[in-house]
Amino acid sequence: MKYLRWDETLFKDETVFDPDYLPEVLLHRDKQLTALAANLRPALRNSTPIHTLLFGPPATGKTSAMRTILNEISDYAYTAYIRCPLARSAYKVMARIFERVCKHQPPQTGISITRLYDSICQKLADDGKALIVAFDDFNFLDDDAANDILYTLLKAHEEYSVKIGIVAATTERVMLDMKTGAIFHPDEIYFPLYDEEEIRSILMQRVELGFYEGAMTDEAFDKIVELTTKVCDLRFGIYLLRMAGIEAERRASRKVEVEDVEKVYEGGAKVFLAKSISALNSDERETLKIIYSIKGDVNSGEVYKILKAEVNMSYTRFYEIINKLERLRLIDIVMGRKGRGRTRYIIKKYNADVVMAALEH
């Protein structure tokens, strides 16, 4: 029989195909894993974990290694990880960490957070455990909140002989204040990309933990494959495995064939350029919508000739940009040659249309 039944399904565990899954078996980042690990046991003792700052591009593993880590230290120190984006304010921050300690809630109204702080360095001190707090996007706090909340909480040990580690996961340099900066010196831990061979094999394992054997067309699989390695996000690529999916139960398949994956790529990847495009200010986003209308090849100088007319922006400022928005994978930069010259040659990952698009969501 060819056509699914209404009660049939091609997934056996549609949950793999979540963002929050986190693997049992996390492929590729033993290194990083490793040295995470390193910095945090410390803190089975009670003593202070190492600082550790987890960087580098978008989808490259640095919150499943820091939810792993966290997981298997979490039965002897107390952990608590933030959500940047959800918690930008000080207070925000410091009421999360307090409802993890202190296993409730704190008050809606009427308390400060110094209160909540002298709270949880008391409920630290009382039970002889340490905190580990990771901040997950860090970049997304507001310059003020997370030079104030580092700085608080990497004091906290002179006052109440309390140990405290931080661990934050960036995908950019997080320009931190003097005061600050002078007593926070992280361990840096890197995440590279992962190329085209690492992605395969964890778009399988999500395969094969997601969907009943031979769903999956062969011809499918290289197709979102291809598709992911272009962009460079697993993000996207486990967002196409389980829309396609769906098409194909749509079309009541018993397997997923590259016509599904090819229908819902586009709506996907508008899906994933609306969040990147998210953490890009004013500036940023303008300048990303030129170098899409701009048709053909595209240099820099010419981005750049079109920026100081309209915004006045100086170069070193389109600079930091050019290589923000390559962090984001939103473009690729390589060097090539202009007359007797060389340039920044800026190659677009997307189609056009569906940026422009994005940018408008």
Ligand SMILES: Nc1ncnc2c1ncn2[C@@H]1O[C@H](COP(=O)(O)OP(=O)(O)OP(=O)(O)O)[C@@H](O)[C@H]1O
The other form holds:
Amino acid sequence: MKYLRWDETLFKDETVFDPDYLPEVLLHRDKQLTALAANLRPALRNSTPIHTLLFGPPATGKTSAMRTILNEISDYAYTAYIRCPLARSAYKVMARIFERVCKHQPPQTGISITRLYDSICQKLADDGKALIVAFDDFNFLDDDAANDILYTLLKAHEEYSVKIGIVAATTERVMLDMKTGAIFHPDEIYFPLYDEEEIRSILMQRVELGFYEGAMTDEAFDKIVELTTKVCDLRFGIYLLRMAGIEAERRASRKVEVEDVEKVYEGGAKVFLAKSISALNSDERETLKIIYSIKGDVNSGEVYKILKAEVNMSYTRFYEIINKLERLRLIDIVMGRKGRGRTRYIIKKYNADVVMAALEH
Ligand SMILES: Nc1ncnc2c1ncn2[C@@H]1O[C@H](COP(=O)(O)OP(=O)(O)OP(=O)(O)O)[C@@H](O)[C@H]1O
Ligand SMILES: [Mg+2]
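Alright, leaving the form predicted alone aside, put up the form predicted in complex with the ligand.
Now the complete complex, all chains and molecules, led by this one.
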């Protein structure tokens, strides 16, 4: 082979950089793991678990914590892990739970959601086991579906004597209707953003698992930590580790250097931005564009003035947009003093050229 020399790789184990790789040890998440385990522990004795909401910004370990505890519990209770973006209707969710509990696929047609549910409860009662249903990215379920499925599942213990616990991970609050809200009071576990030292130790753990010793220079690693801290997104850091490794291999170097990180940063940021930007409507894009076209410090009043001249928008709506851009981590908002009053300052998180290029697409 001329181009692919497998013997010269810098990677000891490249799979540790896969998006769905689950580390054996989740650093800095002891508190959250312990709390979740305590809430679900009743399932081991076939009593009702405490419903739990895992709440926090993207890439703070919600999915990883959920999967870690589900893995541990799955020897003692039934577990169904639902990726909500892939199963948006109540029927699809119920079909997925059926598959996990009854160990076969539901018939393709002609079976109602109630019949599926009856079979699930029958099996739980026969086996005397509890069921944990874990909804990941819960905010992706349609509102009706969320209400429907929760209501049906939570009514279970009244109609049948079965024990069902709900865990939901979400970055946004989900509005439930009164009927469902009245019976679903989850305990909330918060997942805060990682600070720089935490990011450093988590990325170091991946380097040790993924690269051969000495393959990552200190300078390149520091640069990755710096870039990751700036955008506060561990996924971006893990992506940079891998891509910089591939770049170093491409130029046949035995070490990853700062130049490799710089080379892959722009492309990487674009990919990450493209994803967040695709979730924006045209007003939100316009706001982002104005923010990034102003040089230096930006205060929110200034942005609103420019925006209002272009599109007719109320201040309340503008305020919502700014908050959404912050949630998606495209900007930071800090409060500052200006003259007599307090002003919101907007801090840009990315290089302006990179954001503009991503907005073009
Ligand atoms: N404490 C941690 N230790 C090691 N790796 C972690 C930790 N927290 C997160 N990660 C890694 O960071 C990435 C994102 O984590 P995860 O998917 O669990 O976040 P999330 O909170 O579910 O994000 P989202 O809200 O976007 O779904 C994954 O690759 C995961 O392995
Ligand atoms: Mg997740």
